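Next up is one chain by itself, shown in structure tokens, the form predicted on its own.
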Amino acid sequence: MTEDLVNVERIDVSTNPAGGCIEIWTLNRPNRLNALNRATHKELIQACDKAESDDSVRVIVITGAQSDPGDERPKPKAFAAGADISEFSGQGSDDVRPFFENNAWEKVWNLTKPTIAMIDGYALGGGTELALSCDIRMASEDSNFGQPEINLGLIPGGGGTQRLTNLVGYGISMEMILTGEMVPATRALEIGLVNSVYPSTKLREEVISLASRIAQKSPYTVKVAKRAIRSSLDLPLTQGILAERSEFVALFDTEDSSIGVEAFLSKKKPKWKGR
């Protein structure tokens, strides 16, 4: 029996409506530094489909498995050290195009539920791109980021040239992609590539704490908020303001907006309905 390449863990949290959970997806190829091969992409896509249709899933955390420190030759820590380059050998454009047109980076990016990348170790190439596909990135002090595709005569193909530039700006994106050099966690925090940096021993605790706080909000309103924020990446400012206004006004017809307002006025904790 083959081992899953993406392990799914569910953590129950206190939510309204009741029964909500956080899902933690762990890339499970530690001996290959969790390199993203085709099979891993397939399992990530399947996990996305299941989570999207499961109302109990409120927040998704993506991380990488670590090798056993007791191994004779333990591997370095990694979130995902890029694509599995062995699958590129002998490939032409017609061979790789179908895969890159149906990949996990876009599937994660298009999830309507909030996503957090929990990065402890190397996040390189496709690994950085997977982190960029998430809404929030939280890293350990031991993490390193990079888009080293230039060293293979390639460029990022999982959204790196676009999402990295949107996140850190034109000049820094150019520097990272054209040199292929790694960026340590402290620098990643400075340039806005990650939201926060913690010691490795504290990272999971801090990620789950943040995910739990998000999970306790109205799941419907969280979805609308994510959609509105995402529109800022595609729309000019004036159109984005109009889109936000439309989303805001429409929320006044939902049960949760009434519940939230009344709970605030009566100084009680809101009991969301999720609609």
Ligand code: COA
The other form holds:
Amino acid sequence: MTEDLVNVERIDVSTNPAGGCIEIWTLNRPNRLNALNRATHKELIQACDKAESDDSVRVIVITGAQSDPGDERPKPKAFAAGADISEFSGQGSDDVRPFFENNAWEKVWNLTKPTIAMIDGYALGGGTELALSCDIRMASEDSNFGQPEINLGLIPGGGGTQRLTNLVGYGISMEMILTGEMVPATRALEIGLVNSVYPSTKLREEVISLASRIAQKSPYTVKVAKRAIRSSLDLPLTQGILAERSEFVALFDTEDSSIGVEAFLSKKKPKWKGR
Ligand code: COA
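Return the structure block for the form predicted in complex with the named molecule; the form predicted on its own was the one displayed.
Starting with the chain above, the whole complex follows.
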């Protein structure tokens, strides 16, 4: 990660199997409101590959760096204000297609580990889409969401028309995408776009607390749970129920299900093996 457009911080948390951590990925272009240029996508994709192959990483948090308030022209707070619009200028479909076919939104979405978007400020366009690629969204009261691509003569291209619609429903997704208007944090909470909203000063503490609680579960079972919930988005209900049953039954052959059941019966804390 030569340019450090994505800073990776590891926070060790008490987990078993021991040695687990939460990784916090901070988009680091605050003077561009963390706009997602191609180089940032590349670093995010690399971070996904590394985290996926590292068993110690239990939960991934994605957030945006804030500009230095002491700067001559301090910038507003941002998670990410979208794709980097300067990279769109003069581009035709053949120029943009290869990038959009291999982008960080899908890579983050396809992570098998749980992900949390920690949003403090603007999350617009590709920024809202990056948050939508995460499993859970936690925001500050100062956050604003939106899909303003319509104002550029475009539509969302990082999964927004699909994942936003899945999350908030057809009518609200239509309204957001067709008007391009921003939705403040309070409204985002009402429509289910975010899971929770906190004062900016409390957000990080709350995110780490939730991530730590998840990190204490069996990492194997957490992945199975994520896979089963995810299948609800792709499968018709009857097939989804069958998929869940097959995942559930298979868990009875894992060490962690025996450990969990025995720990409950003997009133002890489970010591997971992660298998
Ligand atoms: N791509 C590239 N640069 C961006 C950007 C983006 N998506 N969003 C913001 N920036 C840059 C601005 O050009 C500006 O650069 P400058 O300081 O060199 O002039 C800097 O970030 C700060 O943004 P600015 O527009 O000055 O802040 P503001 O407080 O006036 O407005 C926003 C904030 C978020 C409302 C405004 O920046 C905006 O509308 N951004 C674009 C959002 C968008 O359409 N995203 C979808 C892209 S597909």
